[in-house]
Structure formats: C-alpha cells, structure tokens
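Just one chain follows, in the form predicted alone, and it is written as structure tokens.
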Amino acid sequence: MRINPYNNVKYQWAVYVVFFIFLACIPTIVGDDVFLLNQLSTYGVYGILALSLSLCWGFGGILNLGQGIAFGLGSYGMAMTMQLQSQDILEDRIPPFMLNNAVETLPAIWEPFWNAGAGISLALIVPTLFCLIFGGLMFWGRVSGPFFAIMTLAMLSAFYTIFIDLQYLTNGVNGITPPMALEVGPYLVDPYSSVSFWVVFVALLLCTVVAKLITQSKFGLIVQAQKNDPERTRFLGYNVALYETIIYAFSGFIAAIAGCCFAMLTQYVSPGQFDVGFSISMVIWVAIGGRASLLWGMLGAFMVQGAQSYLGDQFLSTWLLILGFFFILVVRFLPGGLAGLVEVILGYFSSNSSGTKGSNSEPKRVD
C-alpha cells in the first residue's frame, strides 16, 4: 500500500524548505528594481494573513469574516509608533492631523507609542487581547458555523465606523501617513530596500513553522476534532470553547504581525483595513488555494493579489466580477481548492504506481 505523497509530512516539509529556499532568492533575481522588491514584500504580508486564515479557518474549522480587526488595529499600532518617531517629544508633540483637528494635548492613548518597543508590543498585543475576550464570549455561548461568522463581520463593520468617527484619534477616512521610515534602534527600516523585504521573509518564515508545528502538535490533534465533531470531542472531556478561542487568538496574533509588517512598508494606515471587502478577499484567497493546506492558502494569496496587480488596472471593476466567477468555480468543482487538486493528482499517480488504491486509507493532514 502505497501513502500519497501529499499526506506525508516529510515531503511536506522538504516542500516548505524548498518555498522559502525560493523566496529567500528573490533580492538576487529582482536585483535593484526596489519598487517590485517592495510590492513582492507586500505579498508577503497578504501570505501572512492568509496563513492566519488557514489556520483559523481551515485548521479550526472557524470561518472568521472579520479578520481584518486583527489585521488593521496591528497596523495602526505600527503606524501610530512611527508617526511619533518623527516628533519630537518635547518641542513638537502634537502631529499634524491632530493640530488640524485643534487637538492641544496628546492623547492619553497615544502616549505609549513614544517608544518603538512598546509601540510595536501594544500593536500585536492589543488584537490578540481582543480576539481572546471576543471570542471566549462567542465559543463559551456556544455561537459558532455562520452565527460566528456574522457576528465577526458585524463586529469588523462597527470597527470601519468607529475608526472613521474618530477623527482627532485616527485621522478620519484620511488615516496616518507616517512621513518616516520605521526606526528601530540605530536601524532604518527603509520599506524600499532588501532589508524590509528580510523583515516580512523573517515574519512570515516564523509564522509559517510555528503553525505548521502546531498541526502536528497534541493540542492540533484536538483543535481538528473539534473542528470534525464538536460534540463528541466535548463528551470525550476536552474543553472544546478553549481551543477555539486559543487558535482564534493565535490566528489573530499572526494577523497583527501582518498588519505591523503592511505599516512598515506603506507607511500609511486607514480605515480601509477594516474593510468588508478587503477581510471577503482574504476568504477567497484562502479557498482558491485550499483552506485545508497553509501552503496552499499562501499560494492563493500570492496568485490572487498579483493577478490583481497585472490585470486589475485592465479590467477595472469588472476583476471583481472576474474573481467572483473564480471563486464560484473553485466552490463548485473544486472544494479543496487548488490544493485539493494537486493531492488528487498525486494520489491517482501514486494509486497507479502501486496498482492500488490504498492512498485514501490515511487521513488528510493539513499541510
């Protein structure tokens, strides 16, 4: 009996280690061409989200339509910390927008972020507070499947409005334009140069091995079967509201990374983050390349946004008509997703090489 070679870990891995091997060649094969070098990194940035959403989503079984909260309170925690990183603390305390807004003191909110440390701490802390608050409520009232879903959108929603109405706070619709580059320490993360580009690699290569372990970890074990049969894992004695809220969170954790990485190397933060529309992509992304797969759900994000990229300026508005029918097609015939595709494949070659048809005896693993 002959194992696809989809569901062996080992190959997994060597896929994994042949992926970043690639992206870590970029810079060589981009050479001094910055602006690409900083639009490959920000693909980077949708892989983060979409690793989250993976994780989230097709690991947990917890279809998050909000996931932009996470995303966008990281990237105005990076963005508040360098825009003060361009005043001075003593002389020119107030920024611009606040002046305009006949702001004379310094919020009291904002006073933290005067140190990059304790910025960039607060911008990851903070969303993953709030998805552990936000999501014990939900999983302990036992609001779960597309009751979550909605709750998490309308939850995005109020997000959108709040960050619009406070204008004094976060610039209105206009949001923070930080007129420096992020500094850390004696460094200048210049977001057009290789070293922003190491930063999001970095991110994302941590992000990517600590999910991947936790799928194969005892606690990922549970996480599945809860995700398979709620019910009987709770019968079984597992704590079943638990899990879901530590991966929500955790899945919120990486999101902010993302949003912290997206600040850094935009230099500009808006409300647009908490966009309905922007979150509905990062589902589409995830489900063309394949919920179940992390690999995969990267994959998507990186063929979706740079199909935008190439071919959404031709089309205009009619590139969301053209990803709607994409997406309608992929959860038609393709529920699995890219991914699921690629595993038929390898098993229909593996079953041939065998004569049998023995890869559907072991259980998918997510990968």
Given for the second form:
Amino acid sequence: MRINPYNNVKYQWAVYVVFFIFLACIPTIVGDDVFLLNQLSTYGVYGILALSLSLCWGFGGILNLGQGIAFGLGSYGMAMTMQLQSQDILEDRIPPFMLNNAVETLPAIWEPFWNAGAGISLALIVPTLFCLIFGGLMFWGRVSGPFFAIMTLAMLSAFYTIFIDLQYLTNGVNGITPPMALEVGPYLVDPYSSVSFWVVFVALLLCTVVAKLITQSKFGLIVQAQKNDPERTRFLGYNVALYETIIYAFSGFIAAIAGCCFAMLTQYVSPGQFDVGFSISMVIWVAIGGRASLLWGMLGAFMVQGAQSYLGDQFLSTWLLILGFFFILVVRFLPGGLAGLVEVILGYFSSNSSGTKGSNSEPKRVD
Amino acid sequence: MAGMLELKNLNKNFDAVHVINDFSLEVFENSLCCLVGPNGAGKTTTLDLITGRQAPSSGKIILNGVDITGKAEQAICRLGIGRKFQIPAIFRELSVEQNLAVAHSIEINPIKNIFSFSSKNYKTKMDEIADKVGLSHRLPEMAGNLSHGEIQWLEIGMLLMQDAPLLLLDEPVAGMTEGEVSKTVDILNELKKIKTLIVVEHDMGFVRRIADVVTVMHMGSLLAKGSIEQIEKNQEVRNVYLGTEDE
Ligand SMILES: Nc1ncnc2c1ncn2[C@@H]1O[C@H](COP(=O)(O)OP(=O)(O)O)[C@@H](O)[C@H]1O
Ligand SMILES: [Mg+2]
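Starting from the form predicted alone above, please write out the structure of the form predicted in complex with its partner chain.
Let's see the whole complex now, leading with the same chain.
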C-alpha cells in the first residue's frame, strides 16, 4: 500500500506549523514599512476568507458564491462599532454622515454598537445567524449544487442593493469611514502598526486550527460523506440538511471574522464588500490554490491577490482576462488546483523512493 | 403474532401510472424474505416506500407496531432499517475504513460529532465486520477503487456498522462472479441468524440458496407467497416469471 506523504495528517500539521512560523516572521522582515505591513495584513484577511470557502466548498461540497454576505455583515458591524467609539453617547450621538442625511436621532439598530463588546459580538453573530436561517431554509428544501450557488448569488446582490439603498443607516455607496482606530480597553489597534498584524495573525491561526480540527473529526467525516453521496448519508440516519447548515454557518462565521479584521485594518467599509466580483474572486483563489486543501486555499488567495496588486496595475483591465485564463486552465487541467499538483508530485517521489530504498510498507518487487 | 414489518394495502402512482397496486406483506423477525419478480415489477419502489424515499399514495407501513408511513428517510433509518441500493451507494472518495466509520451512526448529533476524533470505541466492531465481509485487507483503499463485488460487500458491511435489525438489500449479487455469489450466500446465511432481511433478487438460483420465504411481485401486486418449493410449483408464477426458463 503506497501512502502519499501529502495525505499524512502529521506531515500536514507540520506544514501548517512551518507556514505560520513563516507568517510570524513577516513583521521582522518588513521592518518599518508600516504601509506594506498593513497591506500584508489585508492578505491575512483574504487568507481567512479563503479558509472559510475551502471549508464550505472544497470540504463540504457547498459552492457558495455569496461568501461576501457574511464578510460584509461582519465588516459593517465592526465599522459601526468603531464609528461609535469615536463619538460620545451623550453629546455627539449621531455620525456625521447621518447628519448630512438629516437623521435626527440615532437609529435603534445602531444603539447596541455603543458597547464595543456587544458591537463586535453582533458583527459575528448576525452573519452566522443569517447563514443558519438561510442555509437551513435551502438545505431542508434540498436545494443544492448549482441551485444553491445561484441562490447565494441572488442573496448577495440583494444585500448589495439594500446596503446602497439604506443611505441613512449605511451611508449608501460611500460607506462608513470610522475616523479612529479600534479601541480595545485602553489600547488602540493602530492599523498601521504591528499590533493589527498580530491581531489578524492570531485570527488566522485560530480559524485554521479549528477548521483543521473540524475536518479531522467525525463531524468532518460525515460532511465529506454527504458531499460524496447525500442520499447514502441520509440512509445511514444522518440529517444531512443539519450537517450542511452547520458547516455553511461555520464558514460564514469565519468570513465574519475576516470582515471584522478587514474593517479594523482599512477603517473603511462600503457596499463593495458585497460586490459579486469580490465573492467570485474568492472562489477563484480557492480553485487555483486547491479547494480540497485549507492551506492551499489560503496560498491561492495570497498568490492571486498578490499578483493582482503587482501585475493588475500594469495590465489594467487585461488582468481580469489573465486571471480568467488561469482559472480555466486550472479547472480544465488541474481540478485539484495547485494542491492537486503537489499531491501528484509528492506521490511520484514517494513511490519512486520507496521503490529504490525498498521501504517496509511496500513489498519489494522481484524483477 | 404480528410481524416485524407489515405493509398494508400499499399503492403508489407516478402520475397516472400505478406502480404498486394494493400490495401487502408481512416479514417476521430473524427470517430472510426474498422479494422476486420480473424487471419493473415494483420491487425497488417497494423498498423506496418502506425507507421513506417515496411516500405511498395510500396504505400503511408498520415497523414493530409503529406506523412509519411517510416519515423522513433518516427518521426511518433511526428506527432500525438499513438499506443497500440497487446501484451500490458507497462513498467513493473515502477509504473503506472511512466508509465503515461513517456508517457507524450511533451518534448523529453534529455538535457531539465535532468533538469526536477517535474511532477507538468502534474499532473492534469495525475490524470484525470488515472481516465478515472479507475486506480486512482493503481498509486503507479508496472505496472507488474496489471491484464491483467488493463494493457490494462494503455496502453490506456499512449496514452492519449501522446496526439496524432490519436490512433491505436490493439486488446484492448483481454483476458478481460465481465465486463472489457463493461468498455472498455465506454472508447472508450467517446474517439471517441475527438480522431480519428482505432481499430483492430475480436470480432464482440465488434465491433458492438463501430464502426462508419468497414473495413474488408482478405488475405491482402480490402474485404468490410461500416457501421456495411452493413458489417453484406455482403455475401462475411459472407463467409470468419462470415460464421463460421452460420455454
Ligand atoms: N420515479 C418514477 N417515476 C415514474 N415511474 C417510475 C419511477 N420509479 C419507478 N417507476 C416505474 O415503476 C415501475 C417499477 O419500477 P421498479 O420498482 O424499479 O422495478 P423493479 O425494481 O422491480 O425492477 C417501472 O415500470 C418504473 O418505470
Ligand atoms: Mg429494481
């Protein structure tokens, strides 16, 4: 029996450790360039998003073209919290953009965000709850595959429009620009400092560890089983809709964490978070990296977004064509993404080396 | 004495087509009942009705005295019915071992399963079952790479992991070699000591080697019922079904 080292759980964890040690070195490498550090931290956010999508799509088989919903809701929740942190609950209750819209009392929906703890909790709970309800409705109705993908896309467009339309609550297309960095107790999380980098780093680390553990649990096994054959899974007694809803909502929760980090880093949110193009590019990151692998999903995000910031400027609108070309190339020739390529290469080397060294797991062939 | 499973006057229409017509059946504990009949007789549909994959147009299905008509698939399964599909349904992208692990569905609560990382408490059972269906040496293999016969056995093994007292097997020996059929006969004869089975099959040779009782279906209705000797003597059955062998 040949065992590909790619599938060895211990090696996988080792690779994750190396990956995070490398990420942890970034502030030292970057040094004083706080703008670069801020940009790299945003990549961390993309990494969290990619992770959430690999979990839902690559692992659970639920193609979600609307991951921007949870991301956007999370980022708005955080931005609202930060906005109110810069105001005074007694004297200066109303954000400037609302005054411009002739709003005289703070809308009730904003009230809980005076308290940072409550605000951030809402930023995470609301998107998760949305996913639970929306996912529950869809999965109990046995909506799956491309139909589910289209529903998420429709939902995403609806959110986009709603957030533009509710001008007095969201400042429409202009979005919310909190003037101050996030305050946590007495500390300021300056987006242009290593503090915010470490916040994103810890968020990415925790999400990765929890996601990886979930994939290795019995729950994860059942999620994989329902991706393979939902009917069989149902006939073994599992409530497939429940499992789908939970993995979808958990993925939404992770995307909401990414949203919070994003608002913290950029001090700016806009309906652009609900942009259809952005949610689809998440799918592209994960497809190119390898959707079955959490790590490669993240690497896909780094590569595509990195290429976009450096090459996108040179190629301008041709960039989308180039990206589309790579996407088609991967879908056609590398259905497992770059991760699939690595798996094949490792498999090739391991079977070669066990052939020459005569490893004890494989009986020696007598020629 | 009432049987473990009772089907009472089942009917099923697909639009205007009557697929099952007033079909009744009683299955007793620890017996093996073969459901035979020509292609299109409605055998698979009957299993669909029992397992909740389809709801009957009318009629009742009673399991151990409980009415299960129209319940959801997973609910019926939890009441103790396991099913092997006509087109074998296994998790092709998972290993044989993982297939058996998923089938161990004692705990279905997703939250509890998130915190479950070890197969220790069912490892012995898994090894025993893998041994029983002859797949011990194939545990790490991807299930999609198994041979046709092995896939059928894996699915039977999964039903055993699931631990349902009533097993419904839809054409378990379809596409098997003679040797594999014999091995399956041994497995089933072993199983019927501890389980109640309904086996759908139209190969009479196979039926003869396993059945306690035989039920013949034709055009969605009960045609005959009895021991294999009685069925083989039955003139009506010979006409619609076995007739082809003589002519
Ligand atoms: N979903 C369906 N819609 C319409 N007709 C169906 C459906 N399922 C089965 N049938 C019809 O019901 C009849 C019985 O089918 P089936 O139960 O599969 O037979 P068997 O398993 O005995 O060969 C066939 O004529 C088939 O065409
Ligand atoms: Mg059939």
